[in-house]
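Single chain ahead, by itself, as structure tokens, in the form predicted on its own.
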Amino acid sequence: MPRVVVFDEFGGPEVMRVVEEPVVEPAAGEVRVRMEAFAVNPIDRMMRSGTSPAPVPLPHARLGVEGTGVLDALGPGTTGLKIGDPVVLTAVPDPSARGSYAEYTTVPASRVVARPAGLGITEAAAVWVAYSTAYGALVEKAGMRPGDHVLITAASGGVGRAAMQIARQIGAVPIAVTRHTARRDELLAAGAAAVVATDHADIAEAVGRHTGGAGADIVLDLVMGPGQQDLLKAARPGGTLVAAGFLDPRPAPFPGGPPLTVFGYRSFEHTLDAVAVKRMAAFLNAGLRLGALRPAVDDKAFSLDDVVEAHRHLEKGLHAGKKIVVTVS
């Protein structure tokens, strides 16, 4: 029988186990995907540890919001797709019930798109969540335009790297924020026009230098917490802050300082909108074709039997901000 990763209690990576379960037939309007690979995301760790913002019902919970595979079966009424199509999952609305950490999963037919041409399986498994989140926050929500100075926190992570590439593709100017000066060269190589390292620089002062004193037009906050106050000081009056992360669980004080437009953002806001997904997929395909976009994947290989080690790799930070991918077949 097909294998799937489940957990019955919250805790460290060791709570996960691989079990066998019967294959599920897709319901009306659904598709079944034979998974080839999936990516490990921070939300997976939060679900597994019991710190997810959304409740996770136990026992026998599942994981996984991202991955790629081949259509294996179509439910009644499903049109426009055919068995054998290689696809990328664009959203798994109920990952605790049918996540992507499995040999097979079923999702609504509207939650898959054709796998972009020219991407290998590991890159395809890691491309959607980071790029759709960054695109949704910067383009759909903040209305990023050419010439905008865009301040990006957690720039070494998957979404941060995607945001820098997307800003470049639009013609905006990405300014990366990192805690460590040692990551400056790495971030410049990843697409940053400038890097602000908070272990040696004041954010507002540094951003002022890089923007001719104007401040950032858009701030993409992928961390949250009290540090958001420093980002607000770096924004220009009338600019936009998009709070799209949750890496710092501490409360973020109500934004003060210069007048700003402030948005909260979660990727499902657009990935559950078929029209927005069509725009996202078109932008992603164009960027990949031109070479402007390319996901960064960790070099270490993991199989489904190695899923516990993959999560340990994530928790120890050994991936250096690159996506961890687990191959299924």
Ligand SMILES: NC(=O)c1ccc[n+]([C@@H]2O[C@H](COP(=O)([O-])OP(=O)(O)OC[C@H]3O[C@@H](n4cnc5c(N)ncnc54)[C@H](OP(=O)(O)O)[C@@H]3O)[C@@H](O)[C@H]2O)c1
Contents of the next structure:
Amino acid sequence: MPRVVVFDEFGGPEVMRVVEEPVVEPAAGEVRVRMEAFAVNPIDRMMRSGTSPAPVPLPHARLGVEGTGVLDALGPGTTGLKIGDPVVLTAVPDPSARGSYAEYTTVPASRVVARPAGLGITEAAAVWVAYSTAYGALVEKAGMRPGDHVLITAASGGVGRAAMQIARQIGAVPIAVTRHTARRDELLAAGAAAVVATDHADIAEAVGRHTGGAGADIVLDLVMGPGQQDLLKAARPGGTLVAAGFLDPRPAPFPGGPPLTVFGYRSFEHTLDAVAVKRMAAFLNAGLRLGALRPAVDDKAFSLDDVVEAHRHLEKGLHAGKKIVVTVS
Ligand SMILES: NC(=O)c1ccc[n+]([C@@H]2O[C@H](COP(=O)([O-])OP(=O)(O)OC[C@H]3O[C@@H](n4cnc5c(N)ncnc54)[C@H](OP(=O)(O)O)[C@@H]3O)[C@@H](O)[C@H]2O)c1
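Mind pulling up the form predicted in complex with the named molecule next to the form predicted on its own we just looked at?
The next block holds the full complex; its first chain is the one shown before.
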């Protein structure tokens, strides 16, 4: 019988176990995907440990918000798709029921797009969440334009790296924020036009220097917490801050400082909208084809049986911000 990862209680990586379950037939408008690989995201760790903002019903919760595979069965009423098509999942708003950590999952047909041509299974498993979030936050939400100075926190992470490449593809100027000076060269190689390392530099002062005193046009905050105040001071008056991540669990004070437009962002705002998904997929395919977008995957290979180890790898930060991918078949 096909295998699936479940957990019955909140806790460390060891609460996950692999069980066998019969496949589910797709309902009207749904497809069943035979998964080939999935990526591990910070939200998976939050769900597993009981710190996710959305409630996770227990027991027998599944995990996983992204991955790639081939269509294995089509429910009544699906059009334009055929069995065997290679696809990427675009949104899993109910991962505790339909998570991608499995040999099979069943999702609405609108939640898959064709796997980008020329992309290997490992990269395809890790491409959608990071790039769709960065694209949605910067292009769709903040209206990023060529020449904009874009300040990107957690720049060495999956979303941050994607954001730097997307800014470059548009012709904007990505300024990376890291906590460690030692990461400067790695971030410059990953696409940063400049790097601000908070162990040595004051963010507002450094951004002022890199923008001729103007400040950042757009700030992508993937960390939040009290450090958001420093980001607000680094933005130009009239600029935009998009808060899209929450790596620092401490509260963020109410935004003060210069007059800015401040958005909270969840990628479902766009990934559940078929028209926006079409734009996202077109942008992603163009960027991959041109070589502007290059998903960074951790070198360490994991199989479904290693899923506990894959989460330990994430928790220890051994992935250094690259995506951790688990191969299913
Ligand atoms: N809004 C949405 O729909 C959406 C979608 C996807 C992801 N997200 C969120 O976006 C955030 C980033 O996701 P990701 O996949 O890019 O994460 P990731 O790959 O795990 O990012 C890791 C990087 O973030 C930095 N970091 C980690 N903890 C930090 C802290 N406490 N303070 C400051 N920096 C910290 C580190 O960089 P340095 O060591 O170099 O500082 C690290 O390399 C997460 O909170 C995730 O849940 C939101």
